[in-house]
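Just one chain follows, in the form predicted alone, and it is written as structure tokens.
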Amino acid sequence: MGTSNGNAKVKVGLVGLGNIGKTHMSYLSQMDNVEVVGVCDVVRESADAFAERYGTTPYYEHIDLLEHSGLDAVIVAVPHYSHVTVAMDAFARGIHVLCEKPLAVHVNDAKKMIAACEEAKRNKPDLQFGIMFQERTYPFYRKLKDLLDHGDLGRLTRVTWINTTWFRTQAYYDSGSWRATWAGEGGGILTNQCPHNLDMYQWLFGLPARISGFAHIGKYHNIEVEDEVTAYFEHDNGMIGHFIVTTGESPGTNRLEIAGEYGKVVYEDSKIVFYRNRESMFKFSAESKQGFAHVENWYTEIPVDVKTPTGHHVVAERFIDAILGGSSELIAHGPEGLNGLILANGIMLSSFKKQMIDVPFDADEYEGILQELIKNSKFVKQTAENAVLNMSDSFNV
């Protein structure tokens, strides 16, 4: 942690009292330096419980709570569509923000917050904007980041993940009227659960420059949206990338290959395995006279510490600190998770159009094809209320 006032407390709302919701209460009402001064939902019986539980405020209107409730920064977890409108709002009054993944459904939208965002700091410059992506804090993550930031692997070559652990049933997506919808969740597997591996993607990797997407629409459910996505990304360094994920698929996979010119390096079973090539294979290649020879390469298992805190209240830690004027770095900037979302909206659009496309592209496309989607739909929802959700089953690593 930083060297904030230790007595000092910063006055907190939450906005989206659902699943996630309930994840951030519970780990906000054991903050010492956090004080709930009012939580917010649309279902005014959520509002009323929470309150009651946690000895708080309800509010069932989000402009009540920013306007009224006094506090200094908002938890942004309601659906997709509406993290725009909450930060937005709340930017114009100078409140901190900490918004769920992911920023936006759009390019578009994401681009509106951080503009926003930047016109606040011209009143309020130490204005926190973070955004929810907890996976940054899991020690293997880190520590291949380390291992590229460091260089181990020299000139990268190839990305390959494969992450279909994202198994989800039918119950799941009828538990709530606005899952699996382009109108009220905005996309599929790629806009629900896999905006962490798309900023774990460009946060080790960067983003690619050309990206073709095939995705296939309710393929395994009665939905509306993707639940299968295949991704391939070129890169300008040379680098290729492969990103396949579902939620149709069970047991799931999730492994991740990074080759490299130094070896490959694979992360998979909670564990880092480095196949490390005693010389460069470029060099080797070019200078070896065996037409069939392999570069000499050793197994080690690469240490990693998994005693140090993870998860979302680490992000939360920081970004109170941050509020509190301590030396803590935000775990994640808001406007980084722009780059998650190219590569989501990039997919989507190279597989509407059915070619490769450039990046940056037309995010004015995009989010035509996602009106006409909208207005278009025909599809009726099925809803289940009754249906069973522990947060905890979703988070995978």
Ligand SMILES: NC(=O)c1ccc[n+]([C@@H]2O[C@H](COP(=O)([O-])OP(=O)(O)OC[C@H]3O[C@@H](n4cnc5c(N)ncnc54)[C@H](O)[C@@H]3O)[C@@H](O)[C@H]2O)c1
The other form holds:
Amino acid sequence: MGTSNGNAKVKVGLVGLGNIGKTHMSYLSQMDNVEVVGVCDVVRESADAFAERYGTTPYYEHIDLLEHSGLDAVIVAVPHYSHVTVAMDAFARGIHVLCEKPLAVHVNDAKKMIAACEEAKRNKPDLQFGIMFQERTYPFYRKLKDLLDHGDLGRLTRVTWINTTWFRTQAYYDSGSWRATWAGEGGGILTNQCPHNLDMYQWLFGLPARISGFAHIGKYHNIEVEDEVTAYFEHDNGMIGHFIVTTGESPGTNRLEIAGEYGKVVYEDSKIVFYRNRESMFKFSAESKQGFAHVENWYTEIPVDVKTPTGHHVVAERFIDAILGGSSELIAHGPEGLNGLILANGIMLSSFKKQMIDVPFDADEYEGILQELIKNSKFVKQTAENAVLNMSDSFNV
Ligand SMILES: NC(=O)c1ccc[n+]([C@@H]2O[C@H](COP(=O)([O-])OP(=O)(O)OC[C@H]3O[C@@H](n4cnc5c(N)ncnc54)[C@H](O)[C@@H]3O)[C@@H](O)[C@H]2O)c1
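One more: the block was the form predicted alone; return the form predicted together with the ligand.
The complete assembly is shown below, putting the previous chain first.
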């Protein structure tokens, strides 16, 4: 942590008291440098119950929370489309924002949020805008970032990420009227479950120059959005990427293979294994006289310190510390959330158009397709709000 004044407290408001709202409230209530000055949910009973339990004030409209609670910062934990409204209303009032993932449903909305933050920073240069990408705190991903930034693999050639650990039942999708609809959620696995993985991909490897996406709509569930996706990425440096995800596979796999000039790194089953080439694969390939020879290599398991604190509270602690003028860097700055949306929207745009697309693509075209899907939807949404959702079961490693 940083060096902020130990006695100061940030006044925080929390909007959205559903599944993840509970997680946020539980750690916020334990933080010495936070005073929760208000909680807000459009469901009055939720707001009242939270307020009573945690000794704070209930609000039923986010505007009232922003205008009357005296808060310095807001945590936005409402369904996706509303991230934009709540965050922009907060920026307009000079209030710091920590937004849940994804930043927005589509690139155009994310750009509006970022512009609103930039505008607000003219009057308040130290305004903080964070996004809840808690997976960036996970030790294995941090170690992968460390290896890549250090250049241990040399030039990268291929990344293949199979992440099918996002299994969801029909009861999950039926648990909220907004879930798995174009109008309510704005997408499926790419919009809800995979923003962490898409962010991780861009954090580790950057954005590709071209995307081919293949998305199956409601293949394993009665939903109108995608629940199985395979994407192929081409990067300008020659690296290719595969991204394979679904909510319809159990048991699932989380395997990230990174191949490069100096070997291959595989992350799976809470282990990072490095198959290290003794010399450059490119040089060997060009110079060896043996047609079937391989580069000499050996493997080692990379030690990872798994004891470092991880999770949502770490992201929030950094955010609060930054507001208090501490020295710690945010885990993820809000505008970084745009890149994951470029991947998500790009994959869907390519899939809808059945062709490879260039990055950047026409964000208006994607938004137009989304609006058409909403307008023409004939989907009859089933809702059974009594599903058992234990949030901690959903956090993936
Ligand atoms: N970072 C993570 O690990 C993580 C995990 C789960 C969900 N999320 C994200 O958190 C957000 C919420 O997800 P959830 O699973 O908690 O959903 P949820 O449906 O359980 O809860 C959303 C809550 O927001 C309330 N709400 C809706 N619109 C509102 C508005 N305009 N103002 C005030 N309250 C409003 C609803 O009544 C509900 O109580 C989503 O963006 C989701 O992607 C993040």
